[in-house]
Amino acid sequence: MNPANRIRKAVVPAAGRGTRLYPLTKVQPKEMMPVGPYPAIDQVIQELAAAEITEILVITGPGKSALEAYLDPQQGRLPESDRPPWLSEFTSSRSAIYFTRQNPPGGLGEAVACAQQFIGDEDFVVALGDSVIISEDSAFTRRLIEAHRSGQVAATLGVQRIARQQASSYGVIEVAEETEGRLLVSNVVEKPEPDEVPSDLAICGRYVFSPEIFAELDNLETGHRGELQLTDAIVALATSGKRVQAVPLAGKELRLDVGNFASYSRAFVRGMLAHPALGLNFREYLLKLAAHLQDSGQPDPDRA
């Protein structure tokens, strides 16, 4: 751990193949489809320099090029004078972006399993590069890395309500107390059927680790497909006596997931409707598009 305790680094696993949204993501990373205006991995990336993260580890994989290229300040950048009014360009300014490749692809598990030496012996962010959290001034990942700090802890979850229906798309944690507000995890529970769901929160793809759990990965043997899956590691954390403890997206705290063609149109609307400057236009064209579809006498908004 660094001296101050201050938690500096994070891991952006984003190898996987994103298969539930082909054909869009045949020459196109899944971390690259836009999320409003901006692109999913953009948007994650600018959550953890919010948090005052300094230095990140992207994990990419075969056929991501479009992702390492964008990542690069320098790389495509239009000038003052192009630029659209509403633009506002992602800056590493803050974050010291660096890369490496799981080939082929093993796994969450082994995605941060190839961090371990970016990471060393300090407690570090890990955040999915195809989710993204919408909460004001990364409040969540803030609040998700002090709870990490102050619990004594080895991993902190964040996690999401769900309901019992979408649980098998989800790791679902078993709550074993709740101590002055925080939740305990005794275990997690991947892709549960409905009547084996333990809880009504799901891990929502933001993580906060000790070093500790490079050695619980370290052991676990490959499951499904080949792969290491990053649960077990959790699980194994947990049932070995160490502390798990999960922090609950609050209020109008969101996770937009960018995995699949359902969850993806609904994040890709979603970001639309927040953007500042472009949201308001987007709502009217929306708002005429229903009237329209719902009675065909109502004007057309792509013909006006």
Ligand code: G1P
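Since we're looking at a predicted model, the values are computed, not measured. Positions refer to the first chain, counted from 1. Take the two forms, superpose them, and find the largest set of C-alpha atoms that agree within 1.5 Å; that set is the rigid core. What changes on going to the form predicted in complex with 1-O-phosphono-alpha-D-glucopyranose:
- Shown in the overlay between the two forms, fitted on the rigid core, is a CA shift at A290 of 2 Å or greater.
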Contents of the next structure:
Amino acid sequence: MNPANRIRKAVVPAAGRGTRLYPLTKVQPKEMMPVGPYPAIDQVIQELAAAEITEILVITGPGKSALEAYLDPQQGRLPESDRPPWLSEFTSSRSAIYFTRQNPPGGLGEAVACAQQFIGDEDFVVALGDSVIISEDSAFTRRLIEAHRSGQVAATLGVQRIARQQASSYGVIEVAEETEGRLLVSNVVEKPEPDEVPSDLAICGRYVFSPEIFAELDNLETGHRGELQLTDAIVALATSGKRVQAVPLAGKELRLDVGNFASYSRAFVRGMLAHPALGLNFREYLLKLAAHLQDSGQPDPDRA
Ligand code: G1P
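For the form predicted in complex with 1-O-phosphono-alpha-D-glucopyranose instead of the form predicted on its own, what are the coordinates?
Now the full complex is given, and it begins with the chain already shown.
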């Protein structure tokens, strides 16, 4: 732990090829897909900046050079008014974004293992580059960090409620007990079959870990899809008696997934709606369009 006992480092895995969004992601990283008026990665970095993270390691892979170029804090080409909010923080000398490459990508566990030297002996955040969390003041990661620091745990997992039929896309947690609003996790099943879904709470792409996770990652064997799975390292932590807890998205918090067309299109619409300047007009447009789709006698907002 650093002297101030503060969590200040984050790892952003972003090496996945995004094949489920082909051809859109054939030459463009999925993390660069627009969610509202900013690329998805922007919202992830903004959330980390809001949690006072000052050093970020982005794990990229083949075909991700646009992501590296975009996140270069010296992207002075953008006029002041078009700069994403996090940029001013990361152009100061207090903060930095670094890159390393996972080539070829071999799973989320392997991606996080790439960060061992960067992290050293500190607790740290993992934020998946293709998962956007919409929360007031980008506060979800901050809340996760607070829960981690007060919980005396080896891992804190951000989770969201899902419908049972969605479980096969996620790591789904099994809850051992709930005390004072804390969910203690006994197991996680990665992409469960319908008959082995342990709960309706799925990992939403945000984690806080103690460096103990690296020992488990070192011992990992290939798991689901023949990849090194972060989930398996979390299960190893829990089964060796370390405390793992989960913090659910609350209230109006929402996770948007840029990974496939169905979820991506929703993410774009939600990102527009959440934008302070553009959201209201866009909402009006959607309402008019919905009225027209329901009743063709209503005016089509795209026709004069
Ligand atoms: C990964 C994790 C999974 C988690 C999901 C959230 O899966 O392995 O546990 O629920 O992210 O997005 P992926 O989406 O990379 O297949």
